[in-house]
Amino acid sequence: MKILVCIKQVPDLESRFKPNAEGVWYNETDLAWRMNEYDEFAVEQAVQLREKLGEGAELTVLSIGPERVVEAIKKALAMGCDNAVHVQDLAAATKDPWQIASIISAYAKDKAFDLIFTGMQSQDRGSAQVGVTVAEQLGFACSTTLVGFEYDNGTITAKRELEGGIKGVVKIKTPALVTCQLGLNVPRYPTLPNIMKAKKKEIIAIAVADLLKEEPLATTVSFHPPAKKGSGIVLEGETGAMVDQLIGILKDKTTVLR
């Protein structure tokens, strides 16, 4: 069985974010980077399946981006992926979901993958479009927002998280693609021996121009933080005095009491 898991490197949420000079993405100067959290669940589930199937399975991890994404790739290899593909693209952040999906599909179309794992969405762009678009382009069955996964002889039983806490269960046949949600599993922490083993695993580099033939369907027009609002007022003192202050503020600065 051939398995592919797709990952993305995203800014750590503790980073300080600000738009770049062009106003179309983040200024990357002071950002720290990590594997997208949803993709960690995808990697863990793919590795669990790889371990269950044994020597008859092969697990490849793929990531698109500049040289820094190799760090995320190495983490996936240390978690248990067999080999890796780095699609080299200095401008990956400017690609729309259609183009990113097209890159993945162009790579996967002649590789006979039985199953593809992706995260539900990325934490930076959050479109949740890439996985389902890849499935459509490849003609794969697809199930999204997985919080439960079972595989048996070519059939996937997927437990999905729906609105309002409702769970749905579907069965799909391979070849298939699934997108992974929080709560699917607990991603393993790479051990030192596995980190050392990962250094010997192959990472194939492919230029994005060799795979991408599609023009974007959506273009970022502007990228900016929310408009700053006025600061709040903190009232202190006795309750009666604060009530009088509040009423005065509401009369002077709002239309609530007019």
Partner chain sequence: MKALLIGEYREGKLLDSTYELFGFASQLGAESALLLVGSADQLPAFGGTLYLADAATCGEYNPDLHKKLVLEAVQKENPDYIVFVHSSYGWDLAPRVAASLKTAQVSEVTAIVPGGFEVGCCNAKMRRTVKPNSAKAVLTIQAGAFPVLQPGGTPQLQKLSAEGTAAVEFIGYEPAEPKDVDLARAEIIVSAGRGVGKKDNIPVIAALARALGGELGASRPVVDAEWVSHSHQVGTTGQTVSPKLYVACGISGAIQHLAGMKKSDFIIAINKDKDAPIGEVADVLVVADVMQFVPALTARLAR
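The block above covers the form predicted on its own; next, return the form predicted together with the partner chain.
Partners and other molecules omitted; one chain follows.
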């Protein structure tokens, strides 16, 4: 059984974001990078399945982006992926979801993958499109927003998370693609021996031009902070003083301390 997991590297979301020179995405200087949170659940689920299947199963991790994304790839390898593909693309951030999906599909189409895992969405762009689009392009069955996953002999029983905590149970057959939601499992921390082992695993580099033949269907024309509508009071400074100020505000503006 051949399994693929697609991961994106994203900035630490606690960073301060400033527009880049073109004003269409964030400036990358001074950002710390990590694996998209949703993709950690995807990698963990793929690794658990790979471990369960044992001999004969093969798990590949793929990421599209500049050289820095190799760090995220290495983490996925240390979590238990067998091998990796780095699609080298300095301009990945400006590609639209259709193009990102097309790159993944172009790579996957002749590799006979049985199952592809993606995150439900990326934390920085959050389009929630790439996974489903890949499934459509490859003609795979697809289920999204998984908080439960079971695999048995070519059939996946998935729990989709719906609004209000209700779940929808579905069955799909491989070849299939699933998109993973927060809380699907508990992503492991790579152990030191596994980090060492991962260093020996192969990372195949492919130039994006070899895979991408599609034009973007949508263009980002501006990246900007939200219009300031926060009319709230901001308290800063020494803890004791802030506590006093806050108690004052609570007494003034609410009834909770009466």
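What you see is a predicted model; the values in this text were computed from it and never measured. Numbering follows the first chain given and starts at 1. The term rigid core refers to the most C-alpha atoms you can superpose between the two forms while keeping them within 1.5 Å.
In a rigid-core overlay of the protein, Val24 has its C-alpha displaced by under 2 Å between these two forms. Shown in the overlay between these two forms, fitted on the rigid core, is a CA shift at Asp12 smaller than 2 Å. Its Cα shifted by 18.3 Å, Met242 is compared between these two forms on a rigid core fit.
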